[in-house]
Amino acid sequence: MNHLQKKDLKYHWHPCRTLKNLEKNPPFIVKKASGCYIESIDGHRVIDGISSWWCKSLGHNHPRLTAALLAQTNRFEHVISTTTTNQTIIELSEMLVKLVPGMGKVFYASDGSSAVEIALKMSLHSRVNQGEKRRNKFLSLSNGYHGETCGALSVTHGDNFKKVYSSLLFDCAFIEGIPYVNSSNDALWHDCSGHWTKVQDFLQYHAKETTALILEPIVQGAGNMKIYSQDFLKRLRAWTKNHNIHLIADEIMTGIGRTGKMFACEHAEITADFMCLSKGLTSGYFPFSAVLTNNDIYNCFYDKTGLDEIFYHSHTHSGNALGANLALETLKILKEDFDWEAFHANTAYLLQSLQKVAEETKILSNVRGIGMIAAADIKQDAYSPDRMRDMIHIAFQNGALLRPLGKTIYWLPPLNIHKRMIDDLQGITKRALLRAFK
């Protein structure tokens, strides 16, 4: 370790790391980042194969986004949004609403988990304002992830994230039997009727007390990048409508083009009652999130004056002008100055490249992908946590930042990655797998 790494470990508590293991594999000291690359102070350059926790949709240090940030800083950086507004937030709100049919209003926060909390609270609060106090439960998908604040964690599935904090959380019912697919070419993608009967029986049991069903549309990110049937999503939306249950679409990872559509809900041609956005919304430049909802929800609060009727969720930086201008510029770039033809060609190439790694190494199975996401699982007889850690380290030494999820390795690079960088990812991943799992 160099002196900076030693000082970092002395004072800095890193998230999601086995802390003692940091001494063996100390953190990479970043000097600069540009496009799909991150560079250390000693000149070592790596491809950001995970978009820095899935948020760098347009890569690092995009010139238009940097200019937008500086331009807004020169005007003003933040003013309380409860009693003021500005041209940037008005334009962004209008653009977001027009992007999603059926939506009418946007509520802003600081990060993805906060957006989920807002959607959960809005749904529940709207029921109270309508006199539907019996509707106070939530449904979610097994294997789903929605964040690590208490409400978001309550509707997240799996003990890995929540077991220690169970005394802080509320109960949530989780839907099993999800029809997973490897691509949009799978038969289940188009018709999951064989899976639906059992799921429908479970849903009916919870129908009368449920206020909302929350899900990650199409791709479950932290749940090992599993992809499920668009027909399943379509059926869930129809069921929630028929039973007066809100649908909350957590598009924090899947939104802003990641799955090949602007929003993953578009694969099933559905609109939710709430849509949560963050991560790629500002291309990871700034902590900023948004909750879109429809005017029916808004009207549940419109003429209310009682202290228990007004929606109190007062984030200090709600509607922060720096984040708003970055989000606005991100959407303008994707609309005006993004090569969608190259993107779609590269998404197919990304999946083909990982399939090639699987064929040549014989170490991977269940190769899957959609949009700018490709994932595969280490075969059971080959996997060990130590080997996986070795693979990460070898890949990093060879020029790629990867961060597997359990037994799953995945590529989730910026949307504007070039084909030659995908070739590099392929070669680096192959070499790392062969060395670590030999």
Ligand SMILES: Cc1ncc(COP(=O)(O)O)c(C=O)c1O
Contents of the next structure:
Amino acid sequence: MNHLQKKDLKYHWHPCRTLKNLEKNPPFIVKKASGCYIESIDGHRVIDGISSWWCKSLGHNHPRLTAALLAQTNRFEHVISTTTTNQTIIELSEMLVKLVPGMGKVFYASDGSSAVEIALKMSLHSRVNQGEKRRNKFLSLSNGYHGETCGALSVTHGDNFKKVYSSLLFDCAFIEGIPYVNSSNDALWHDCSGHWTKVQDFLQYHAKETTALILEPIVQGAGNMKIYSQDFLKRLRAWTKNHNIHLIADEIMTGIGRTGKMFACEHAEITADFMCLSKGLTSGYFPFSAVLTNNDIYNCFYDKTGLDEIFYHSHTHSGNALGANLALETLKILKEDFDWEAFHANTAYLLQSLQKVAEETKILSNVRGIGMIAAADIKQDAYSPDRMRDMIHIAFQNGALLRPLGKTIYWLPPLNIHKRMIDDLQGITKRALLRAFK
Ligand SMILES: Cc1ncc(COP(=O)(O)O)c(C=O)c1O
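For the form predicted in complex with the ligand instead of the form predicted alone, what are the coordinates?
Expanding to the full complex; the earlier chain stays at the top.
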């Protein structure tokens, strides 16, 4: 460990880590990052194989985004958004609303979890304003993840993230029996009627008291990069509409092109009542998030004057101008200056490359992928947490930053990754798996 790493461990509490383990594997010190690469102060360069927790839609230090950040800094950096507005936020709001059919308004926050909190609160509050106080429960999908603030954690499934905090959380009902697929070629992707029959009783039981169903459309990220049937999403949407239940599409990971469509909801040709965006929206330059909703929800608040009727989520940084200009520029780049043809070819190549790793190592099962996401599970008999840690270490030494989820390894690189970098990811991952697991 060098002196900076020692100092880091003395003062800096790293998220989501076994802290003692940091002494054995200290964090590497970043000097610069550009495109798909991160470089340490001693000149070691690695591919950011997970887009820095899934946010680097256009990679690091994109020239147009860096310029947008500086340009906005020179104009003004942040001004209170409750009493002011500006051209950037107006243009961004218009662009977002026009991008997502059915939406009418955008409310801003600073990170993914806050966006989820806002959507949950807005749904519940709209019911109160409409005199439907008894609709005050939430439905979510088993294996779903929505962030780690208390509301977001309540609608996140599984003990991993929430067990210790259970006294802070509210109850949520989780839908089981999700029809998972490995790709859109799977028959279940098109027709999941068998699964649907099994969830209906559960849904009916909760229909009357539920205000909203929240889900990650098509891909459950933190829940081991699992892909599910677009037909299931379509059916859930139809069911929520029929029962006057809001649908909250948490597109914080899946949005902004990640699954091969601008938004994952497009795979099922559905629109939600709320859509949460963050991460890739600013290409991970800035903590910034947005909640899109329709005018029906907005109108539940529109002519209200009572203190209980006004929507409170008084974030200091709501609509931060630096984040807003970065989001606007990210969307403009994707619209005007992004090679979608190369992107689609590379998404297919990404999946083929992981399939090749599986064939050559014989350690992986359930190879799956959609858009710029490819994942696979280490076979049960080969897996051990120590081997996985070794694999991460070897991959890193060889030039790739990977961060598996339990037994699942995955690649989720920037959308503009080149083919030759996918080749590098493939070679490095293969070597690391073979050395760690054989
Ligand atoms: C689907 C989803 N929702 C919400 C969040 C929370 O976002 P944040 O970490 O910015 O609070 C995440 C983060 O990984 C996510 O993947």
